[in-house]
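Taking the form predicted on its own, here's one chain by itself in structure tokens.
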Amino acid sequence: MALSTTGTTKVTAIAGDGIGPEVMEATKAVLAAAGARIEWEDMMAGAEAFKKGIQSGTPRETIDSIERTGLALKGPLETPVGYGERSANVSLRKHFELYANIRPVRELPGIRTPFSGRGIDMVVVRENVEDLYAGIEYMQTPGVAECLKLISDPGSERILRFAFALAQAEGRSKLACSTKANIMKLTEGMMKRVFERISGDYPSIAPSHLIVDNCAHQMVIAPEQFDVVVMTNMNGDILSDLAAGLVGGLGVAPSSNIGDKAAMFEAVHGSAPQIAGKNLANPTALLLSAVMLLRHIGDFAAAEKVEQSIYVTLTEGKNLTGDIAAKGTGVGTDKYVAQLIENLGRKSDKPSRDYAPISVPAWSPEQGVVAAKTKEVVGVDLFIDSALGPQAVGDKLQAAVQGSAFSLLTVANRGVQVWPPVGGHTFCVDHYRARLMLAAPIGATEGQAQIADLLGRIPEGMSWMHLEKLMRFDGKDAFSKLAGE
């Protein structure tokens, strides 16, 4: 997205809930004073939409506006108790496939934290639409819940290439990919393998990989070591908030959500209803998000002007809102905004980074498919609901599948083998996974009759609720191994 040929850029403005309207008006005022030529389309989402019965929390008019503008600046949104099932934030990210969540984490002058003076200046890049946040959950038994963790090769490559392109655009020299690939070798391992496959395409960026728990540890021990960190969705959600805490917390933390067709910029803090309408709100996070918006559309001059005004104002410490002011010196939102406007055009001792446009090509639908020359089924994992003990489950299943195309290899409970017994003291619940293997591989679409026959053999006292085919792609097993295999 670039500045329009008419000199103005249309942006959808979603003020949001609680303090949202106040911080949005403050942001608009500062941007206008800085000479940013933006034409706003004011739209609604969040609590008001839920209360009108809009299950997504986002009215059609708001969706249509973002479709037109391709850009949105958004305040905090609520999901009131008793209304809706999914947040409007998630709905917007999903609808527009805003796959890249960008969270700059830079030490701010005048904001004192235990990490002040360390030179923290990193960007956390989070994959934004896959992983556990696909929201695919089931109660498999009355006491056991399942959430599917979906990580794709194209989704991983897309976010990784975006992270490398962002590093190049900001003149950064290092990129760390952080995963839990040591435990989740297929899902988290997917991102690690793609990272290793493509990192050589960016010779100016030094790549590294960290296990995510070590990454959290390192962010606290030595946060200044990081430049760009890229992660899967849930890991990125958690560690981006941790990183924000290093430099002052969510009240001053900006973010953006980028896709091929649209981009949304938002403060990540809450709606703070307890101070709404009291002229106490701090608009810094939304202002810094608007700075990201300005850079996204190519208005680097206005972006630096606003950012430097924030730095000057924070450094001098005059007329700051109560959450960031010295004790007893806080002022209202209006006076803080007036101070920011007064400081436009001044330069602080903390320079803005050099920025260039991020160059990432749009992905075509064809790139969403990873082809395999051969696809074979070698067995099934059958998930069973049963109150029977593990020995009874294993013995009865083994007897039931005799004469079928399958043989019972093992039975596990919450990932631990319980049949054949191997000792130990496993606490069993009513959720078993039986691994049944074929004598020889069959075609991916073949064997439906054998599987149907297998399901018809489930003995009394147990029922199946879920089945996974154990696949082999291009001669390689495509499923996690059992303990000891």
Second form
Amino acid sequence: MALSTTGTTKVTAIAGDGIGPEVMEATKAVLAAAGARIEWEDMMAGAEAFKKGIQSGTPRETIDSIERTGLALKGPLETPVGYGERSANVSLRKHFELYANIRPVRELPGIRTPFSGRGIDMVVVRENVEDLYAGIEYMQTPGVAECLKLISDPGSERILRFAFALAQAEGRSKLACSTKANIMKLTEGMMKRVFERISGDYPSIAPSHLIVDNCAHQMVIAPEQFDVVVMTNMNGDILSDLAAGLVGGLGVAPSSNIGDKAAMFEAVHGSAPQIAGKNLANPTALLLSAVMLLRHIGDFAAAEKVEQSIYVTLTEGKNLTGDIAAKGTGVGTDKYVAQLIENLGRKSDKPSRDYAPISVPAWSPEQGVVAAKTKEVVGVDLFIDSALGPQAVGDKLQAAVQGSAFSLLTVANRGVQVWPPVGGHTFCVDHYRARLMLAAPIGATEGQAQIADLLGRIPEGMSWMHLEKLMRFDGKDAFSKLAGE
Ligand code: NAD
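Form predicted in complex with nicotinamide-adenine-dinucleotide, following the form predicted on its own:
Once more the chain from above appears, this time first in line as the rest of the complex follows.
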């Protein structure tokens, strides 16, 4: 982060679209009144950038500003229909490798929900750059789509160590890791295994693991049991919104996106175009995101001052915006902001948590590689587009590979063995996986000629879509087995 000559911290401010400018102006006003020493660099991103033809939705000057400051407070961004397919939010997260998404979920005084009084106070930590969000998708046949789910050992260790460090910094005692490792043993299982490997390094934090569907269930029946919960990207995306709903919804839900080089703070909600420009927007979510920013830069006093003013204002229920006010008492954004400013310096019955700076080491490029003493190939999975049906695909392929380095073991359709037939009632689409084994393992860089020979033998009525090598690392099979295999 960049300190200016005046002892203030420079922060890039991206007001964004829809209600963005209103909630940004409100947030800046409350922070200034609280004495936060921030120098804003106002930058643009979102709809306006897309309309100027900037494919990422974020102009170079905005990227350069964040490179300089290392900090951004961001309003909601829209991708206007007809202007590019990528989200400016996702582009920013990926550009700055903002790998940790933090979503505090704390019961707010004065905000009535079916869960009020349960003492919900958790943080959902979501891995923010891997998983299905790498955006690697293909149509395999006109009727079958594929999305690659990439989970890495270093990516998992980085987010898990961040979650442990956050738990320590907030004086919390439990970290739950929630995965779907029972089904996706290699990808979701990766996060579970790394969690088990490193949790002993944090003796003050009690680790636990729970399957993600049970986590959703537990979050609704007993949300107060959670302290910090860490998840892979898509699970975290869904369950962090569920968790936000427990304490009042997106209008009051803050978040941060943290990386080694930069941190970006933003409300969870979108641009709410229906109410934009009408002085109706609730700035609480962006303000609470700014409170996270203040703690991130070490200004714990200003953070607590703003947070306590929000708690007092919500508790007293006077001059709240329409979305959270008692029926018929809602006021404009400007009046709510004036009330927040008036309440600065007051303490509510609900204390702020104790926070300490989070300490996580930066990751070096070498840490991206996990070495193995031996890497061998034991076969290939060949993905085939064919309308011939399972019996013909298996029989024809078996005959075609006679005399090659490979022998056909099984053919599967969407993961279920259909050749040799096992008597199931599988509904087959035109996308098959043929598992072909080598007689003996070969080195990872060998076998090009054998694979080329194999591809040349694919019979009429079939075409190959992609090929996966079946690897063995350090003598251990590194691929999923078919049921019963
Ligand atoms: P939304 O969050 O904008 O609106 C959902 C509902 O909540 C609406 O009824 C809205 O009026 C209300 N609402 C949201 N924030 C509010 C606030 N601060 N005060 C009062 N009421 C509020 O979700 P949406 O309608 O699905 O999305 C609108 C646009 O925002 C889309 O273009 C979407 O892509 C974008 N979006 C951006 C982000 C982001 O930049 N992080 C996140 C979500 C959606």
